[in-house]
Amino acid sequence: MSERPRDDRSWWLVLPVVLAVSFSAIVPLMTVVNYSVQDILSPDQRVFVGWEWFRKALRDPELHAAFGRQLGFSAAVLLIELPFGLGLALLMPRRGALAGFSMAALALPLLVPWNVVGTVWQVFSRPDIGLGGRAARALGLDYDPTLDPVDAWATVLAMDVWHWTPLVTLLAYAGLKAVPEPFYRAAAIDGASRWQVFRHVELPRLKSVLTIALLLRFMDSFMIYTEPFVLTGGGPGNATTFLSQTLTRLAVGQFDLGPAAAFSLIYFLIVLATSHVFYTALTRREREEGR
């Protein structure tokens, strides 16, 4: 039986794609690759450096502050976030009306705009005039995150979680309605728990979905920079200061382009390597168990 000959004029689809994707990201990347070796003096005045901007943000302590309250805030999210998301999804209902209002009601947040995300949440967590700083006032809290960091914290955590838990919890309703019915009359008919269930039927099943979910919030959470800034700016002091804000402080603000650069690269080559390390941990075990 002759082999059949190979087509490969299906690549002539991918085109289009790979040329966008090459206009859109490897071009402004190469650029930035290149202002990271530059001192830019002037649009016409630059200057080879090496890696001195590379070792220039590796020392440097507001870098490593900055590094250190994001590494907490996107821990924190993940920890609230992911457990938070799976029991909503199992507390939805699966048929009928009420499971596609349950689900359109929860995607609302995932419709607001950041930036108008952080504008609600600024007037809710006011003391004067938001219903959120008015009811921690009224329950004898010294609520102001304006001016306590604590508190400037929990609000932000809080704006984060309310935002983008529909997301996880969409994420992980999908995975659970893929759960064959079969599955759950078995479990019934052995007498299992209701945590037995979980454990053994539906856990399992979730894995990919909740890799999925976890990978996507930690990248959007460690790169978070629009909400925050329009909540805190920033403040009290650096306490909300992500990467993300001295990064564009430094760019925009400062005008330094090739510390800006060099330290937009390692901020990028830190997100791309902890998220491998995270896809190849939680997918091991998987692979493992499939053999």
Given for the second form:
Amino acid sequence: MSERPRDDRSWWLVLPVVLAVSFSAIVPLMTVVNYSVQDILSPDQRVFVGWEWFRKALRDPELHAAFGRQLGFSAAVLLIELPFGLGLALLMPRRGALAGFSMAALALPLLVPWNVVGTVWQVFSRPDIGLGGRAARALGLDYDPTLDPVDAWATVLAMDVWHWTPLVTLLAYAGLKAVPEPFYRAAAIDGASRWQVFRHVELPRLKSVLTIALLLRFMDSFMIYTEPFVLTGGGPGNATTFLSQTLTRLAVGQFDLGPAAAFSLIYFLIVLATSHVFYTALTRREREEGR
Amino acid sequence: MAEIELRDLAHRYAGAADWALRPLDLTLADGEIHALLGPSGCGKTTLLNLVSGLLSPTRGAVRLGDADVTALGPRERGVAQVFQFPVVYETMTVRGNLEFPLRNRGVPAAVRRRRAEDVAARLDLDALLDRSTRGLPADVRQRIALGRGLVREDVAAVLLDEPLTAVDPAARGALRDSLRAAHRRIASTLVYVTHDQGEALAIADRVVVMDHGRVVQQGTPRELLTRPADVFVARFLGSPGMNLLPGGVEAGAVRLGGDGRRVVGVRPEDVRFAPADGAEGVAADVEEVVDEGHRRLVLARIGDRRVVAAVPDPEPAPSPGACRVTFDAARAVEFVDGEAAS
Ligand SMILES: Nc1ncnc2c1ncn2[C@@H]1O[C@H](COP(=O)(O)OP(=O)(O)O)[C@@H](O)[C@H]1O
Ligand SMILES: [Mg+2]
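What would you give as the form predicted together with the partner chain, now that the form predicted on its own is on the page?
Full complex below, order starting with the chain above.
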């Protein structure tokens, strides 16, 4: 052990970060906590209600239904986008002029603002004037996302797949490019099939990027708001009303700030807990190795 | 188990301005250990990848035994190759790794098991057989990779590309011996790439010296040391390499001097010292004596030319200062314009 002089003044250097995080995260969060335990009758008349709003939120059938739809949506997004994105990454050329071009073409949807994505798909899916809607009709499908919940779901999912699969692809592609060349050579010499190369050479090295892709896509899809709001408005009925939209309706539409705040916190905790579970499960093996 | 024959083989990488490997003809005899020796970037790996089929040549043909395999991929060629960078499949145990090339070729389970255990014993891996390959140190990984190269008995050739780079220097000698023993057993043609001449001379029956994409000389270690084909080989082989001085061999004696087109090469072991006041040899000046334990290296100067002499341990070495040196003319080699004069 070296006898270095101790100087704790350097802790002050952390202060700017603490201040920034306070204003960006802690202060708004505490405001929500504040709302969640009070009944605000008017700006200067508040009553402390304890767990009341939480109990109410947890028993609300409308929230239950939205939660179920949300889980279904996120599960569908992950089940489609991860394999599809990975498959695209495997098909992309790794070098040459075509590599840069396909990357740029692929990244395009990621650059489109979310409300524009919703609008584009809203027009695209219209059975009267939209290209997609007209095409579906021409194929003999009785397609109308404004009337049929299944069509609405299919459209929202197709939109999300179009918008976000490129993210998974780019992450997986970066992971694939990092696989050292000798691994492919050795596999060729050993007579490995394409599937074995994927299973024994590529997949083990993609684990961390796929973990990141899964976390990002889960958190993002679980909090989706703008696109379905613009595309279907949550309809028909409540068929595509997910958690964020339900929450907004509660807070802004009905101005039930207390229940909305309590529900926000529950929502936040769900995202946090689920992400943590995913992350722990997927990185456990690596940590066991690293012992 | 086949002779490797390269006919007018050459390779230029896509987009590269120059040949990585210039047109060459080379035959590597069946069942022997051949070392490909040359400085980094001289084209050794390129040559090896052309033999295994990982690269297809820009021109020329590769023959294994009686078959022209130029158009075949690595899977069909029946060649095993081990790389400088240790490749291990972390999804499998050590045993799984060793059996992998056999499983892909439909070898029955009982045979796979026997061969994997056999090769593991040879490479000192038997204690690890059922262990996961995660987190193993680089030299163990490289032994596993070598095991995958040696486990197949049907191979036409085993190609090793600087396989001991990742291995601890202290363990290299033992591993080289295991390689030789394994080679005796499978009796296939073995090509061992290295830039280390000590390693090449220690392991190989025959050495192919390469430089700048060309084969400079092929021969046994003794032939290369005693009759180098040109000044590059003369300087590159031996530790240290030959002394090269302007001059030649005339009437059974080394004569220094001349225009520099003619150069005489003398191994450090063939330089002798005589008293400064004698008449034998040429006047020289000893600058430094380095004691290496089993021998002394004497760094001397003849005029403005440096000369290195190696004196084996019991013999007396001269002290720094004026002296005279003589050369063993019978073992000296004369070069004209860089090429050995016949
Ligand atoms: N994939 C490649 N693309 C372009 N040039 C290469 C490639 N691989 C090797 N080279 C070039 O070919 C020459 C021979 O390389 P290599 O066969 O790897 O040499 P060595 O194995 O003897 O060190 C070098 O000049 C190197 O720069
Ligand atoms: Mg090399």
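Since this is a predicted model, take the numbers as computed values, not measurements. Positions refer to the first chain, counted from 1. Each form is matched to the other, and the largest set of C-alpha atoms that superpose within 1.5 Å is called the rigid core.
- Taking 2 Å as the criterion, Leu272 does not count as shifted between the two forms: its C-alpha moves by less than this amount when the rigid core is aligned.
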